[in-house]
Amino acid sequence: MHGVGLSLGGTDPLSNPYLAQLKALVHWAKPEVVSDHICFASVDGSYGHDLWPMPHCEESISHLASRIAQVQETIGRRLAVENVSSYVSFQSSTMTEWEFVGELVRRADCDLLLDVNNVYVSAHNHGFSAAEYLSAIPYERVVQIHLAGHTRENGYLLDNHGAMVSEAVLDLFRAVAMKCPEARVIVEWDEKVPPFEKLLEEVHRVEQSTQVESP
């Protein structure tokens, strides 16, 4: 069960009302995973709808742990967190992206939804080493990992879901499924969505660049 508008990061209150549905809900569905992203999304109650990247810094670990507390505790069972894609960074950074997710995940003893095609499309934008970041994550967070496709505007890399995995984001996905088989895998497509037979391919090519031929 993922959802985009707790706005983990933000410094509205926690909606209650939210809350109490997101609890509701999760207790009749019985999901295997709850998450949310790693960002703000409302600004003085005005939400938005998009996922808003935070500063790398302590005082945002801070932030964001007391809240994903809140969020678990209300909701009774662990919350998976999300990396987002990012277009910015902001000069209050004190610290790596892949330092800020494993710190935060620890901090607030939540568990993590790795985005490979965010991490490469982050990586790309700001400069960094996507390998890097990924050698760093703590595995034994991961729950579930998002792969989709992204597109390329003025220099930018933009996620966007509407196009299949590239082959970079699936080299990276390999290596990823190595350090955390047992996470489930989900290949997000909402954007000029094809029709099902093309969906199907899709996901046959992704559990297809896992597997090891035999010598």
Contents of the next structure:
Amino acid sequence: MHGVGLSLGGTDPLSNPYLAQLKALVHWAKPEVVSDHICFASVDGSYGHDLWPMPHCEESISHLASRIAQVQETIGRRLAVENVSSYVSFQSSTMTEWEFVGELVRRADCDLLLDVNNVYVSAHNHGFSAAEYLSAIPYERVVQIHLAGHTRENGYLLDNHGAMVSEAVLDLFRAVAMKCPEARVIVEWDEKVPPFEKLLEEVHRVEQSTQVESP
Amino acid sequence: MRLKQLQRVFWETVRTEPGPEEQDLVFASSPSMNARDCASIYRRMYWYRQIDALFDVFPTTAEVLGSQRFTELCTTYIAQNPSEHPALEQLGRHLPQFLAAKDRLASGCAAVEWAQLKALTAPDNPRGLTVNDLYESETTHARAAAAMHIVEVERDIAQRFIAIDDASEPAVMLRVARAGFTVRIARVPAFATSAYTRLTKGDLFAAVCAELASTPEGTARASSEIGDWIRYEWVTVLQG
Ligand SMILES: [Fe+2]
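Alternative state: the form predicted in complex with its partner chain, after the form predicted on its own:
The complete assembly is shown below, putting the previous chain first.
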């Protein structure tokens, strides 16, 4: 069960009606994984319906960790948090994104939903190494992996969930899959959705990719 | 800068162009773009997503206004009514009212389309009408369930959604109601309009039935009308 509306990093109080409904849905559906994103989505009661990035700093970690704890306590389940793709960075960041994510999941004692395409997109946009990011992930906490397509815009990559998974992302995924073989893999495709056969083909391509030895 | 303040600057940057001066203290540049250009990606996504969501919920309204005028009006609407709900589809809740002073036809269409959205996303009926309730109609109250909305509109608005042969009627009562996973729009027949009006008020079920039976046509067709209320759970029963 995957959410986009918790606004875990937001500074508004967590929405009690939303949490109550999430709890009821989780108890009814009994999903394998309950997840949302490492981001903020509302400010002063207004919602942006986007996954806005957090500055990578101590204040963000402690803020997110306490809110993740509140969610986990309310729903009575572990929460998996997902790294987002981002298009802007902050002057107040004091650490790399992988240091931030690793410390956050340790401090919050939660699981990680690792989106490999998001790592690739952010690495390109901010000029860091996706391989270095992925070498520092606490894989014992990764319960799910996301793959998706992106598009090349004027000066940046956009995570649009509307294309095939790129070869570069598949290369990264091969290495990731070996480090957490138990994690379930989801191919996200929710823009310009092609016929179902094409989606199935894409899933098979991803499955095949882990069965081929990397050069 | 503390997190709360940083997020307010982010929000202002996304909502306004070119955004507040403080953004220069918040955002950093990327290897290929300056900080303001990076932040503006979020501004474009914000406006695109909100307006796109309104196009999704109000396709007929958009058709009436034309794509460009609809986009312009939505931009003003969103500036005045930012989303206050975690579910994006709730964004349009004030749009019919907003359009009322701008365009009568568009506002009426928006009211019908908003009723469609409400019917589609309504929770299941906790206490739908049953056959047994017919025997207790003197003591039970009945009201329209969340998945059924009654909207009264002028004829030219109704014609955007259903065929209307009768040219003499200036106003038309529409029943916008969910059946399975689709929402159906139907004209409430003349014999049933008083009964539906009572249902929207949560009246005694006996009074609703009496309205249905007040014309010969209603008496003849009451069982089919009530049968739909039971089958699709369009009516909620309130005890006492
Ligand atoms: Fe994802």
